[in-house]
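Let's start with one chain on its own, the form predicted on its own, as structure tokens.
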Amino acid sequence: MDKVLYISTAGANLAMKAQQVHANNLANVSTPGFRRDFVSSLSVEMVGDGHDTRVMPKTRGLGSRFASGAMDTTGRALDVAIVGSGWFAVQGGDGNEAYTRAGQLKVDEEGNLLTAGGLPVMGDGGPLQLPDRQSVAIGADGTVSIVPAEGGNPVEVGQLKLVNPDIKDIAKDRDGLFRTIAGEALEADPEVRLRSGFLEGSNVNALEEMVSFLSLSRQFEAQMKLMKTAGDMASAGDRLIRDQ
């Protein structure tokens, strides 16, 4: 009986963790640049005396799908979407460089170029800061130009740092930003291209997430029924012993 309880408890825990991940995906179905997460698992044979027949499901880790989301036209000068592969470099809350596909940018009162979440956007030499201006434009190669406050021709004032690492070298962190697994900052890639006036959406498919969520709910219920059956069998065995 303990084998049934052992395995069904592990299965229920795994289904519950996977449900949390899919619930987070659904919550971010409209978040620009969001990358869908998933849980990978594997079967592990238990070792030790009396554990020879036990196999446990174990969470291997979280992963993310890197397929691009749909591009929506916004017409806003500070909305930029990466065409194909590549990432915007930003300064994370820990002060280190991190990467995102969310190109919904803004400029604060001090002229700092920020993400919608308030993170500084990195340029060639660090966070970008814009001088007084009438307007801002971002080119296909990430070049940032302004029309000065006093008017005149556009002037280049910096360039977004765009990177293009192998997806095997980066992973999503707790704050939703991607960082290199080695912990090192990446070099800029001049081949990455942007489209101004567009915003990349989330790559979450709400229908797929709902189907996965319902399937996991059924799996969780099945594991709970197994636990109850094990309890009923134990109670029946106890009654048989008492009645003898």
Second form
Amino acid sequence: MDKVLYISTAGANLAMKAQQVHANNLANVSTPGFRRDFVSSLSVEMVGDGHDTRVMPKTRGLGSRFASGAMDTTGRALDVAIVGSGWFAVQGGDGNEAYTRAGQLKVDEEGNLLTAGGLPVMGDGGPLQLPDRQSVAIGADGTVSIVPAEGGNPVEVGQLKLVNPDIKDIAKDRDGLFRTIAGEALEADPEVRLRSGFLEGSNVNALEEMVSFLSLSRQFEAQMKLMKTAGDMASAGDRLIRDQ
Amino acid sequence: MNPALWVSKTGLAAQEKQMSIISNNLANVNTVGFKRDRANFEDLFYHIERQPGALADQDNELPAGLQLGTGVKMTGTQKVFTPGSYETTKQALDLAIIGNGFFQFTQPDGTLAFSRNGQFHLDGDGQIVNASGLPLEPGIIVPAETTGISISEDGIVMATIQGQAESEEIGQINIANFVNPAGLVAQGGNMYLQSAASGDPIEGAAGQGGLGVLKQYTLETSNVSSVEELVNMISAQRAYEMNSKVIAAADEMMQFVNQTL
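Let's compare: the form predicted on its own is above, so bring in the form predicted together with the partner chain.
First the chain shown before, then all remaining chains and molecules of the complex.
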């Protein structure tokens, strides 16, 4: 069989996989704190008998873009956005620490500070719990203060754990949260600043995603055309042999 | 099939729900005491084909894995309890809560319902009720000969009765608050019901224990900002369009495969 078929199959597969990534980015165009993913490919030369014509594409892996999303004012005290780089630490479903940029926080009936998805938000010493209160405020350095239920002056009740790892050391996990590649929890970074009453949007650039998607569609079509051509050539050869 | 089809489908579904939330907010832009809803989006799970940090060979680790996302989901809606704006009226029975708290009403089955809507009326017996006729809890009866009602910031209701020089205290309006108001169940009719997530109501006199104060001749309008909702609407609409465009493109690819090969 003509080896061109296998090369174009690999190309078409790669285009489809990359499209899923772009489709997922576009689907999350309004997910707060979402970090868009990208896929890159690598050419792998096949060595062996014959001419060295076969260079297969291979997905090199995927990463996330860490640029900040657009900030949106909400005026809600429990909406917090990180200015510049940095992450909120939360307790993932597996009990280990995970990191997110989504700052839509909420408090449940027991006073636990949770993310919108219901994961406990980490403070300086474990998940944060707020005592009975009239109101909550979050300061620029993550200090959480409350006005107690009986009134009076605001009291500090804890501090959000904010971290700022090298982006090379963290990666998106199955649940969409970021975790360290090494699997260890990070140290809090006192330099991270946040702003309450704001929410960071997704960093997906819809236009860019659409263009990538369309360009991948065309690449996919080109691969199909190649398969068709390979098929046509093979049948032309068959015809020649038959006719003799 | 092309996985992008299913991924974009989740995007369409989420934006469609977002649209219905926005339209409900806009429909209630003039509803007294209405609190707007907000959608919470989250990315769905990732399909990990290759773990970051996995070994590429004996000496080298892969710098990045290969995770393929599977779309978006709406994790829920959230009532946003920011205050609405306050509007002064000429009705003595228009009350607004400045700060935290809810008015309490007795439902026909005896349980309590809660509302920020302070447009009160009198029923045939002189009882203070809301627009749908539910009596305020604790109930207050206004005597028939009353010529004027004044309600203090802490909820004491005084009636000026014809023929009496001094006004008479006829009751006290208590308000209730919750540990987690966002956990209340919106029931329609401007009413909320308590749930396991909201906790039990903490009742008290207005102005005490963190409860807001009452303001007579005032109504709290809806906290929906029509400009904000319209902007949200445009962005939801565009996101919907883009997701549907992806479905169309993915479909064309499959069509091309079927026709070419």
